[in-house]
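Encoded as structure tokens, the following chain is the form predicted alone, with no partner shown.
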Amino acid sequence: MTPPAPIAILSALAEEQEGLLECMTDVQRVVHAGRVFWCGRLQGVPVVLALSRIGKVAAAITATALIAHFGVQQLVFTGVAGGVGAGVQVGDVVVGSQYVQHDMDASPLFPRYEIPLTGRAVWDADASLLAQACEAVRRVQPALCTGVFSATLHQGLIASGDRFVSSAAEVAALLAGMRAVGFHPMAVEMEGAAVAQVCADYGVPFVALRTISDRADDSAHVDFPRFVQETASVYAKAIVLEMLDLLSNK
């Protein structure tokens, strides 16, 4: 009997991975493509854990290795992001239903934001994984709502680009350009759309979820290392474990 293909759990932050690694059984460390991968089981489900690294190219390489070398058949990506959508606040969770590269501009040869030679700018999350991710967030939200942050769920477009967006002027320019073509992102980060494109090319179901660490502008930011340790990593662990429970009980 052929064993089930593993699920990839891609983490943007080492702290997120550490929390999951502590829960794994049958752990095996594998070095491939200059990266460390952890193979084993979570909630009885075969998984491969990996860190995305920073930026679209690095994350795309990691995703390709997970698919081509480890044979994963689904990919779930956790991390943090800046909130840019209306009502998206620090401590909320954005589950990406679609992904776009906000810094892709090959105009006038191709429309702005369109990936050359693909005919498209937006990549969709897998419908089933999207539903499971949202349900997992809803189930764990009461436990994550500590009074400091609400862990409110949002679903929508995530914009990715190879620059750290951290000023109100940058956010305004980014949103103005995207809204001009009908795109209304909820969050901005540096990897998700690249991984979504890789997964689409390979036909591998994908979803990303992001804990909002800031508003990507000039407003006061939280203590980021503390936020990652006490909030983002806690969210990621709880949501991923709940997702795996949902997947294993299908």
Second form
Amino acid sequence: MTPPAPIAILSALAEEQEGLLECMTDVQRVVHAGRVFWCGRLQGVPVVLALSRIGKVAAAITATALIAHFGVQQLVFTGVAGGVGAGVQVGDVVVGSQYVQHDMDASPLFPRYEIPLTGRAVWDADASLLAQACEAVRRVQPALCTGVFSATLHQGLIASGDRFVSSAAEVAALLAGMRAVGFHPMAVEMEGAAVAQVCADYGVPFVALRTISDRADDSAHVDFPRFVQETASVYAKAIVLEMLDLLSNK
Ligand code: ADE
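Form predicted alone already given; the form predicted in complex with ligand ADE follows:
Complete assembly follows, chain above in first position.
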């Protein structure tokens, strides 16, 4: 019998990966494309853990390697993001149901945000992974709810681009551009839409979970490192382990 294909857990931050690595069994370290991949089991489920690296190109390369070289058949991304939707606060979790590249602009040749020659700007999460990710967040929410953060779950559009968004003026401009074409992002980050596009091209189900580390405003550069250090790893570990439990009991 062929063993079940592994699930990729792609983390944006080393802090997030460390907690998961500690829980892994049958661990094998593999270097490929200049990156370290950890193959093994989490909650009994075959997994490959990798760091996405930062930015759309780096993350797309990592995702491609996971699919083409390691044969993963589902991909779950965990990381942090800047909250830009109304009511999306630091410590909340945004599960991306859709992904768009906010810095894609080949106009006037193609409509703003559209990826040239694809006819589309928005990529969808896999419906089943999306439902499981949301359920996992709901289940661990009481444990994450510390009094400081409420770990409120949001589901919606995530906008990715090769910028750390760090001023209220930049957020206002980004949202105005997106609203003009009917997009209402809840969070900004630097990888998700690129990985979503790779997964769509390969037919690999994908979802991204993003814990909100900052509001992408003028204090984002202070809030981001503090949150990453103190909280992001706790969230990632709790949510991913719960999600793997849900996947293995399907
Ligand atoms: N990831 C976390 N916070 C972010 C921000 N403000 N901009 C882009 N990516 C982020």
